[in-house]
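This document opens with one chain alone, in structure tokens, the form predicted alone.
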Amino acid sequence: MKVTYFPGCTLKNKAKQLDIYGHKCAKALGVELEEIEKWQCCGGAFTTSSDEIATKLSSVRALKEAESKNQPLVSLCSACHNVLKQTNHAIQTNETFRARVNNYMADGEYNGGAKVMHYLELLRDVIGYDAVKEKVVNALNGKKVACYYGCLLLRPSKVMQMDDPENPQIMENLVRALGGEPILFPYKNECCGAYVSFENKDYTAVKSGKICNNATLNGADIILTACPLCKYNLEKCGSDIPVVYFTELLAEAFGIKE
């Protein structure tokens, strides 16, 4: 199975290997990434302004290619899979948006007919747990994992439509498949600071320290992420446990991490 791959900024520098590991275990379950040849920034953020037009080309572009060959647009970093889902969104229910969107389509217009899936979705809603449990090669025996969600993979919870965005569950199922036990954890779905932490390092370490405390209070061994600024900002608050991408995780349970 083949699946249009958008990479992003920060998996192609400061965090490559965990975009390594998402391409060796996608392989070892039998799907190969496709990355798009001319990818740009997604823009890093998805502006709600209704006349900024120019910072979404990059994820339209991606979109209209995945669409051209037929298959769905996947991404690892939860920054990127936000922009790109609600960029998806904006083109299909907003008729001024998709218009001035299609203004500078030189090679023809895209309405919104790609399918945008996070690399978790795509474990769980595609590939399926079973598979990846096949997999396993050094389960996690019992580890206790605080799986930490963040905003962007849940909010807005009517166009991202991943999971109950109170109580996601689909980190936790993947824990489970490795061997892991997730733990109750309260601090799961809030903010750990985020892009604040260029401008305000003071206010994101309070942010992120409380995640951090929480998770350690609660009986975590380690804290699972999906998106690379939220694992920056944990492990910059000094975390007293590790924490992990999902990708390293699935690598190290599927024996194929460095």
The other form holds:
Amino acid sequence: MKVTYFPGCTLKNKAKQLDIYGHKCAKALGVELEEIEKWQCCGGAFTTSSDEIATKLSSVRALKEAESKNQPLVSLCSACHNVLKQTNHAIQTNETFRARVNNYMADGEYNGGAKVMHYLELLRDVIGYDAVKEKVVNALNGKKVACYYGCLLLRPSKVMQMDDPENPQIMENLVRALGGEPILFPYKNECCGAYVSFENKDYTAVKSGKICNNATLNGADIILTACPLCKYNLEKCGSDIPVVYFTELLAEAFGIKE
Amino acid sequence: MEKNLNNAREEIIRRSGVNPSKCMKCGKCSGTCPAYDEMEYHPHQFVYMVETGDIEPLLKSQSIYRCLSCFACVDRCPRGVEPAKIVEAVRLEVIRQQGANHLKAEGVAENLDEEIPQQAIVTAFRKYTK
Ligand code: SF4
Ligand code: SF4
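Please supply the coordinates for the form predicted together with its partner chain, as a counterpart to the form predicted alone shown previously.
Below is the entire complex, every chain and molecule, led by the chain shown above.
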């Protein structure tokens, strides 16, 4: 099976492990991530203002390509996924926005036909956890994992519709399939401080510190994430709990981690 | 900041798509806001102050740069008001003015370190700069 893949800027630079192991694990599961040849950066955030058009066109082009190939548009980075899903939703639900976007689309309109999926959704909904389980050669032996979602995977939940936004289980169920033990983690959908760390690291260290403390308090060995910015913030807050991309954990369980 | 503030109010409402009069002033958005301690005006105040046209203090407040865009207020508002969209619309009202970018390219180097992901840089610029 082939899917259209949008890597995003960070996965080609600071978050290479997220990308590399994403490809390897997909391959092990019989899925090829077909990278969009000329993808452009999603911009990191979906501006909620309805009069902002040009900053959303890179996402529209990616969506259009996936639609033309009749494949789901899959990404690994929480931010890319959030921007792509919100842009698609705006195209589908806001006629004025759609019309204004299409004024820019010289080589054909886009009207919201693509399906946006996070890699985690691909694992759950298309591949299935039973198939994942079959590939496990190094079960995680009860490793205690704090599954951290942050904001971008879940909210706005009306649009993202990935899981129960207040008590998601999509990562927990993946960890179980790999033989790990997801811990109770009430801070799993709290904000790490996000992009504000770019200018104010003391502020974000407080936000991330609370999340790491909560994971440690509940006995976690590691924190699991899909977001390069969450990882950065959690690692910079002064806590020493390891923060790991979910694709790294998957690769470890599949015995293909280098 | 020379602005027609009545105009600003209409612009903010139009751009955000938020109807502030739906708010029942329960304060749940502010109760759930992770930026509460850093914000001079809290999300429910943004909604109320836009409703009543008390815009100028919001335009001048650093609160527009303290919001984390976490959308907790949007998800948890019992009336579907979506306060984060008001905060963003107020921020755009400021940074879309000539020379009012909150982040300037010249200052970037000092904020960088070895591990900082590209995502942090592009997102901060998208949020703070036009
Ligand atoms: S949660 Fe909603 S209804 Fe309650 S104060 Fe905030 S905006 Fe108003
Ligand atoms: S989006 Fe901003 S205002 Fe709303 S809860 Fe998050 S930090 Fe607070």
